[in-house]
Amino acid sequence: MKFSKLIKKPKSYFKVKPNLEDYNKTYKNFNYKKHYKEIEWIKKNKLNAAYNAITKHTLTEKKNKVALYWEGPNGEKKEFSFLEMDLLSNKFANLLKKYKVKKRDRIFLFLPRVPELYIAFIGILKTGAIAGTLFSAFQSKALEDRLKDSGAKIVVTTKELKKRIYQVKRNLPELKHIIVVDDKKRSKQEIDYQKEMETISQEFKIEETGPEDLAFMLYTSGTTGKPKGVIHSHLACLHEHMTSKYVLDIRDNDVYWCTADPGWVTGIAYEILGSWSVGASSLVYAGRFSPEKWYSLIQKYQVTVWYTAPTAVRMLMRYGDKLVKKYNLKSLRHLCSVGEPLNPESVKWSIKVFKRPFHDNYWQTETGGIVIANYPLMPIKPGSMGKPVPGIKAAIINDNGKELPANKQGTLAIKPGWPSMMCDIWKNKKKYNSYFKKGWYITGDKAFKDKDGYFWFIGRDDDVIKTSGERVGPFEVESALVEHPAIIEAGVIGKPDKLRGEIIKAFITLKPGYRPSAALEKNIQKFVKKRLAGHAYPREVEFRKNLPKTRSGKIMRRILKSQELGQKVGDTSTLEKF
């Protein structure tokens, strides 16, 4: 990996002093036991994330604050205090437990960003039972996959979406009622959401959960097989609030917004939990990607801390810097992004028109929370995913779980044992061992630690390439793609030659203006070359509309890899055109 320059942030950049005033002293002394007062605990060894997420600010001054600013794709707005999301968060209990759910019920919502969705998502954990989040996309295969798996009880939803679920519905015995939130009654399955929250009680005694009791849960797919339903507890809401304090720099009177839907893990982690706990204002936008749309927003509510996806970092590159100069955008403090890595360009390019960088950050599913960052005091090196979060101990192992040196290349592994990692794979444990091996969590993900401490993504471990003896991961053959002045976006994959074991191929978006021709695919040969090595440069450039992409905005390369091999591509229920 060539390093790119360090980036010495100046002092304008901080328009406030940064929660995370001093990253070496507070990583060294951290443990989590010391910050269980930074969340509230209902009483000694008992908590609820929903309590410590809304509940919690109702008994402050803070409870006629503005917790949600909601938008709708037709220009709908509405706004909902702490108080009032308490309330009707009570209310939808109470409806859940009038139709017998009890404690580890699996309660799912299929749901666009809806205020429904966020007000269900926090009475589900009130009662006990586990919170599932589904995307608005999925068809009716996805959903029978993930509703059959885990033995949703109930499942909430439009009377667009359900269609859907009646598809399938035969084949999914545990499901007992259908709550519909814009829909009067059509079944005796169904129940009448708005005429149910009408009348019933909005007081509710929350269940006392105790730390490891389950929460919420997800599904995630993978290159082959069933997606795997990955759980998480009720303490996970500590590491949301730490990380959202340290990663994300958020406190209780900014206006966040993290442009992530719930059915990914960032919006539950970092849209309702971790941000809710420090008592943000947070925006949701329903409608879809527009650069226009989403810096109005930013300028119509005084958006400080902003979280979104690298893709639409380049999104919003490709709709160029004139754009962001028609909007008032000088309310924000600070820059995050996740999904993928974030290629240098990126960062620059925000630097350029934002007035300060995009910080990344690394984690996953099963991590539950963020674990790898650039923090607002630390320098940025543009590619690199940062430093561990304090309570994390992250490592670059061999496969007999050997730690190794300074920019030596192998898996990016996570000591066990913080409070957000996952507790277990929903009826299959040997899934879920299978990613802990000689005292390490295995992340699967090739990576590299430099001499600084400052982690760097290589790529998924089948997604390396070995090209001539040399190994290339294709995320800085990717970022070095998209510093071309005609490229938005590249994937790229290792492809099975004869002679060289595997030859690098890219598959290149272009920027509006830009047409493909050979002169322009030896021109951008040429230009990675220069950059990386002649090893690794795409020997094969495919020239697309759009690439892959999950929901998340993450390129699937195992997609195109399958694409480009003519084999069984899998479970595609998570992909997305952007």
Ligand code: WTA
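Positions refer to the first chain, counted from 1. These numbers were taken from a predicted model, which means no experiment stands behind them. Each form is matched to the other, and the largest set of C-alpha atoms that superpose within 1.5 Å is called the rigid core. Compared with the form predicted in complex with the ligand:
Once you line up the core between these two forms, the Cα of Lys526 ends up 2 Å or more from where it was. If you fit the rigid core between these two forms, you'll see the Cα of Val477 move by 2 angstroms or more. Core-superposed comparison between these two forms: CA of Lys33 displaced by less than 2 Å.
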Second form
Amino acid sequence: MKFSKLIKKPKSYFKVKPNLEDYNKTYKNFNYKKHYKEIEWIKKNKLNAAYNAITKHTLTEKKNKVALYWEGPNGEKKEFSFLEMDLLSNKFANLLKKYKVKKRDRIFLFLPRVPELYIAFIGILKTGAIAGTLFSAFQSKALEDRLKDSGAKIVVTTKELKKRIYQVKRNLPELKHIIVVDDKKRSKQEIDYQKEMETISQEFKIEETGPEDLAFMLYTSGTTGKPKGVIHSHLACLHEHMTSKYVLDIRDNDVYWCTADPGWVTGIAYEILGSWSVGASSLVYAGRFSPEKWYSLIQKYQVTVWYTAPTAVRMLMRYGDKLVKKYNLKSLRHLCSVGEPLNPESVKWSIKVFKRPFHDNYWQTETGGIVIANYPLMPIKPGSMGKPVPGIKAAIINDNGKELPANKQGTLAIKPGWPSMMCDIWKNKKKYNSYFKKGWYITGDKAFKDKDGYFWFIGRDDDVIKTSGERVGPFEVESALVEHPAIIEAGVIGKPDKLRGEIIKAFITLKPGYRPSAALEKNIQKFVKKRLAGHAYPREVEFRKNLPKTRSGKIMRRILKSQELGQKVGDTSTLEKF
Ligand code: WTA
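With the form predicted alone in hand, show me what the form predicted in complex with the ligand looks like.
Zooming out: every chain and molecule, the one shown earlier first.
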């Protein structure tokens, strides 16, 4: 079992007193009811996460403070104060009302990280509708699955991206309008964002939603079937607020940079709802990854708290220490990462170059916020995810729901009922119910807890792939693959990769008349990229004569993975042929 020792954080790290001063005491006495007043309620029992993130600040001296520093791919810059965000999102809410948006309608954002994404997200919540986000990398098939299942009424998008929606629009009967943020109205169904926003009122009465009312949804991948719509309520913002404070250690004079895209839950919880709730100025950079650019952004905006993903840290590490020294990064105070295991080397490297460690934390789209974390004042064991956040009871359990003793590997589970726990899976109660067993919420991850109470990640309990922190369901990739004219069958696995955590590897069998070749491999990769998304294609393709299957014809990814890793294949008695 991998154990590493506690590491010391450099003295200079402790210059500022962290928000969470005593983990053990806070954890022991924590009761969510006592913290309801940490967030702003419209009135008794009425909570709207948009009001809490933005509007509440306009009633204080913070109203003219920068909420969003935005920098585009070509260095374009924009700034928005809390007041400006509030008024613009009011306008957007009025725009939605004009087009008959009602409470619980699904409004999807298919946008790159432009300021309109943030304005529209807040505006949607203000109307009581449900905001959904989509990575701008998604291609037609991925869009169709998500927009169809959710019955989205409106999609907000750009001139460039709308083409992909038109490719599948005939299969989306519930889609009434397309709001285009950077183009003139071209058809009856389209709405010109810029033009409408010019004249529409900036006064809006926010929907007085209840804490349990639905606020946002994200499609996420499991092992089987299409991606599922995970839904969160307005009350999720309470947990997101508390963890922004205790884990990310954000305070209102921070310049905070979360590198996540709101197509991913991290970009919603910790770029919109939690981080603005604690009053920080947020930086959003809409361009591509480049180490020079990233360091220069930290230097220019004097970023104090930085939240990113382990793959990004590993990429930065690759570019070496010398590059870091070219920039003045002294503003950095606290560093966190999420999404996949953070390897000990990355923690040690960050201490060396940034004089502070990356603090790993763990959560899922379904948990709606961080549930296990390393905290500023707690010593880090590099490689460990840390300890449960106050308000969360996490445990390692066996198949009977029994808690296992220290150092025993089992299923990572959480006691249900924390405020940001998903409240449903869209139109799929059966799937929702399948997450809960013997009084626990089952994460689907394997882990163990050491004798000091630190949690260690082992791996997924299912076939879900994590590549560069992105969650990809093998089924979605396999479905795209088998639509290729040359392919009969496909089995997809995550193959361990030093940089990306995992890469997608596909095993395929070809139809008669097709022969394996490098050109065919390229063609297949392109085919998947064009249907799903840039990150969801198999970086490796292996042509096989046949694939291991159960007698009922199900492809055994488990076997493919064992073979790939050179491990013992285990029980094959149920296999058809092998
Ligand atoms: C994995 C991400 C190891 C895990 C916010 C989980 C992690 C899945 C960590 C959720 C971590 C997340 N160490 N693995 N610190 N954080 N994971 O829904 O397998 O995209 O179940 O949400 O990522 O991925 P999701």
